[in-house]
Every structure is written in structure tokens, then in C-alpha cells.
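Only one chain is included here, represented as C-alpha cells and corresponding to the form predicted alone.
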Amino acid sequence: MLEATGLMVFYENMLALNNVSISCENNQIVGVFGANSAGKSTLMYTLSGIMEDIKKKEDMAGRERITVLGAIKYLGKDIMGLKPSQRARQGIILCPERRRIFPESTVLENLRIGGYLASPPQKKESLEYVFRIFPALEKIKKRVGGFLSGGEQQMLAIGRALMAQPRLLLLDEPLLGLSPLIQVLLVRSVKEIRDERGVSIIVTEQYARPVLPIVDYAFILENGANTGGAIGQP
């Protein structure tokens, strides 16, 4: 489905991806693990598109010179030049580190932003699946986001990515700060999405126990560049 070859990211004089490679199949969820500023989340901005529009504005403002090299290839298709907005109507969705909800929007609102992209079929479908898979946002569906808690903002973020018809769901530290029983209540729906939707998900995090269980395989990330591959727990 896609395959990342030789990325380079440099912010200037600093490297922040060396040399870095990683593959998700169909069906499958990949792990991305590495201790923080490993080049994760620059991993799934570049993988996203969005590092293109940061450069842009870096540029236009003057600030920091950003130089992306490599190859991506989505669905056997190179799509290195391709927007965010363009990756995301062929399926490649990013739900951010630390949520990135609308705080001032309700939890319905969030949601219907997410399915822009959507169908109205496709949106009452898929809203009726949020509220299937995270039952604790329907309850609260009329609530501003940014009176939730981590948990039920980091269901929403989830959920407002399924809007958007994925294909390939970019998932980028989504434990972060989360209590255990959360963590184990996202990891669980995690792998409902990819068994019930068909979704691939490529998943990024800094510690890999909670994670490693459900993925097919595992990539770790040390300085920006690949150390190794794993395979995943069956």
C-alpha cells in the first residue's frame, strides 16, 4: 500500500530523518517506535503531505529553510509531489499528536468537520460507527471539545480521522499522557478499526509495550534514522 524509501528531512543544518524507510501493507498495522524527538511525528508529517505546507510557509516567511528528500509511493503511484489536501481525497489521513481537536467546536461539530471529505451516506455511516466504537462520545455529543478529558479528546481526534474515509490512518502517539485503562480501551479499538474497516494504520509511539501487541511489525526510530525492524506479536 505504501512504501517510504531514503527519506531525508533537514530543519537547516539539522537532520531530523536520516536515511529512513518504512513499508505498511494492506490490512496491516505498522509500528513506529522511538524515544522522544526521534523524528516521529516528522515521519508522519512527511508521510501526510504536511511537511510540504510547513516548508511553503517557512520559506514565504523568511524563517527556516526545510529540504525534503526521498520517494513515497502510495497504492504503486509516487506521490512525493502531492499536497496534504490530495493524499488525504486518495485516503492517507493523519490524526496529530496531542489531539489537535477544535476546542471551541462540540464533539458533533469535530466530527462533521472530519467528514468533509465524505459522502452524506458516507457520513451517517461512519458517525454511527464512531459512536459504536468510542460509545463514550455519544453520550457527550454536545459537548464543547475542549472541556473533555485527554481520553475522550483522543477518542474524538480518532474518530474525526474516520470521518474522513481513510485508507491509510496515520496515528501519531495517540497514548500520549493517556492512564492505562485508556491506553488499553485505544489499543483495543485500534485493531477493531483495521479488522472491521480494512484500514491500514501506521501507529507512532514512544513506549512500545501497550502498542506491540496488535501490530504486524514494528519499525524503531533513534536519531532520526531506522535501527532495525521487528516483527509484531501475532
Given for the second form:
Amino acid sequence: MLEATGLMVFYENMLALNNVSISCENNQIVGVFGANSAGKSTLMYTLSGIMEDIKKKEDMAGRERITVLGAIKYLGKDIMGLKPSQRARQGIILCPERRRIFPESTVLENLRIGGYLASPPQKKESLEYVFRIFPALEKIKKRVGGFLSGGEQQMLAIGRALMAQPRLLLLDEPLLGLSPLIQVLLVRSVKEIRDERGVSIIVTEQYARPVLPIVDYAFILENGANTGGAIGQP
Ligand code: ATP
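Complement to the form predicted alone: the form predicted in complex with ligand ATP:
To see the whole picture, the full complex is given below, headed by that same chain.
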């Protein structure tokens, strides 16, 4: 489904991704594990295309300091030059690190924002699904995002991504800062999403252990490179 090869990202002279190649097959959950600053978010921004926007902003400010090289094939086509919105329309949806929900909007408003590209029937169907997979969200649908607990915010962030009808869901450190109990619940939900919706998932984490039971395959990212090793069979 997705195959990225030879990804290189420079922030000025600093090499954040060094010849990284990863792939994700249909219906797979692929892990990307690495320490702080290993390049996990840089990789997710590059796959989702957000890096193109970050780069453009830098270029417009006259700084031209970000360079992105390599190839990304999605459903057999090269998507390297596509904007993040074009990639989203094709089903590549990023659930970013640290949730990034809209703190002043309610749970329901946050979810509706996620579904803005979908048709009304699709929106209705996805919303029902989000409330089925995260029943806690339905109970607090009128509360504003900023007052939710970390776990609720993460459910909302994943729920918002689901509203966009992903075919490939990119989850950037979804367990960060959450209690072990909530982590178990979220990991179970991520597996359910793959099993029930047939969504392929790439998930990054600093600590592999909580997500290992659900990944089909995992890459290790070390100082921006994934030559180090892998877990499982691709
Ligand atoms: P974390 O677990 O801390 O989120 P990460 O694995 O997601 O780490 P990245 O955020 O991708 O790592 O960062 C990789 C490296 O690139 C780090 O050394 C970081 O300081 C650097 N970096 C990230 N974004 C930028 C930027 N906009 N400008 C300059 N350097 C950056």
C-alpha cells in the first residue's frame, strides 16, 4: 500500500532522516520505534505531506532550510510531490503527536472538523463508528476539548482522524504521557480499527512494548536512520 524509499530530510545542515525506507501493506499495523529525536515525527510529516507545508512556509520566509529527498509510493503511484490535502483525499490521514485537538471547540465540533471532506451520509456513519469504538466520547460530546483528560484527548484525536475516512492512518506517538490502563484501552481500539475498518496503520512510539502485541512488523529508527533492525517479517 505504501512504500517509502531513501527518505532524507535535512533541517538546514542537520540530517533528521538519513536514507529511511519503510513500507506498509494493506491491512497491516506497522510500528516505528525510536528514542526522543530519532526522527519519528519528521517521518510522519514527510509521509503525510505536512513537511511540504512546513518547507513552503520556511521558503516563503526566505529561509529555504528544509530539504526533502527520496520516493514515496502509495497505491502504486508516486505521491512525493502531492500536497497534504491531496494525500488526505486519497486516504492518508495523520493523527499528530500531542493530539493537537482544537481546545476551544467541543468534542462534537472537533469530530465534525475531521469529517469536512466527507459526504453527509459518510459523516453520519463515521460519527456513529467513532462513538461505538470510543463510547466515552459520546458521553462528553458537548465538552470543550481543552478540558478533557489526556486519554480523552487522544481518543478525540484518533476519532477526528477516523472522521476523515482514512485508508492509511498515521498515528504519531498516540500513547505519549498516558497511564498504562488507558494505553491498553487505546492499543485495543487501534487493533479494532484495523480489523473492523480494514484501515492500514503506521504507528510510532518511543516505547515498543505496549504496541508490540498488535504490530505485524516494526522498524527501528535510530538517529534518523533505520538501518539498525526490524521486528517481524515485512
Ligand atoms: P520526539 O519523540 O521528541 O517527538 P521524534 O523522534 O519525533 O522525537 P523529530 O521530532 O522528528 O523526532 O526530530 C528529529 C530531529 O530533528 C531532532 O533532533 C529535532 O530537534 C530536529 N528537528 C525537528 N523539527 C525541526 C525543525 N523544524 N527545525 C530544526 N530541527 C528540527
